[in-house]
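Here we start with a single chain on its own, the form predicted alone, put down as structure tokens.
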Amino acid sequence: MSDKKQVSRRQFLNYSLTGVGGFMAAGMLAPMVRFAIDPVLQPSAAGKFKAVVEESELTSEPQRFTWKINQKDGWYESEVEKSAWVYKKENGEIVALSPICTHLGCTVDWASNEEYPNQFYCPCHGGRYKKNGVNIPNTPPTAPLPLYEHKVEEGMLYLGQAKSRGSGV
């Protein structure tokens, strides 16, 4: 006689079942779990930039400049304003920082404050930068202003997506 166990009809249903049941389920749970993770896995629109000024009309002294993009988040889609303080710098360059406080998220504002001239001056807790974005010592802020990344094409300022420069530059 061999030693080989025997499935009873009971177990054999009970297995056939369990498996069913399983394929079952996890056809229902796939289409959901994929609807949950979607937006994840759709690539970022990272390092688009978008046309917000001419470079003619840059100067030496900082310019808020305004554009929209469009913004998705998960299934939801909207136009979003945008802002930066562009200026040149005497060798040519161009600086675009932010205008959004590091300290608490208000929107700081270029020579608006009598008593700093020549700093970009936040108004909630009287946070100042210079004029480069850098934060000033025993100011609120503890980190610069991020800079916008920007490229010029054909006499256009193109600015992408504003990078942190940590706590200290």
Contents of the next structure:
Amino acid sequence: MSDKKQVSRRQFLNYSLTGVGGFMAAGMLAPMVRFAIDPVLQPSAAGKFKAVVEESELTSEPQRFTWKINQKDGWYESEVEKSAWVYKKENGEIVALSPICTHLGCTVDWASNEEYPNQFYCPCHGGRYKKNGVNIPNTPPTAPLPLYEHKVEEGMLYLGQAKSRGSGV
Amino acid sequence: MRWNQEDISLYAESKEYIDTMIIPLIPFDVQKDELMKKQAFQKELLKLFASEVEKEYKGRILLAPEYHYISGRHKEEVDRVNHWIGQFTNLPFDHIFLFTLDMNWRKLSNDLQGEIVWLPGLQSGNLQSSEVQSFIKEQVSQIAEMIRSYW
Ligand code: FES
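I would like to compare: after the form predicted alone, may I see the structure of the form predicted together with its partner chain?
Now the full complex is given, and it begins with the chain already shown.
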């Protein structure tokens, strides 16, 4: 009984190791195949996201980070600076908000107004947003702050396009 | 807001929110090469300052067309500058800031109908270098704070 168990365990190990090896081989092959057959897709998909900051630097308090992208704007191609307010929710989820006020485009600050310590505040016309970027009714903005697409790879936070979230409240 | 079609259309619809104007004052003198070089550099620097401040407060500041003048005749320019300012205050604009690196306005600042903002001059340099960029960023946040104090 116990013998059989041993064998089956060894067998199991054997199988699973082969399995892992197989996966590893497949994992190495897959990108090569992709490169070979589809070299065009690769750079464009990767180029959309930019490394911004190490995930370990994120806190539950929003912090402002900046990075640069090349932007082609009509006649000119130029390097423009982008920025985002980034924080981590209690459940570990990352939130990256555009700092551009949805009213007329000023740059909002986190907790810069003493009366509203837990809100984003726009110094131009007193626009306010909750921590999650949703605009507060009866202030000039009529839409939430756009959210950046994000992903984490090897401990590094990458941000992509800022997506507007409609007309909100 | 900038002086381009898109922003000016937005301005025309939202005038009540945009009450602050920045006019960059840009001198030039073609008599001496050295001076010309310095002024060309300072013009770039000044435009950068103005556009960074505008970016921060796009929704409340309008960046006017640049005011160019031949250096050395500041007294004669006062009327023309004030004429510009008069046009803008009629729109209306409550706060007019004149951005300049030209110290020759010093003695005339009382005659001008706008608020002169002296920007720290660099004689020359590379605007792409990271030292110059962080210097500019630092200055821009101070200028922004100063402007906010008027609101
Ligand atoms: S631009 Fe932010 S409140 Fe108007």
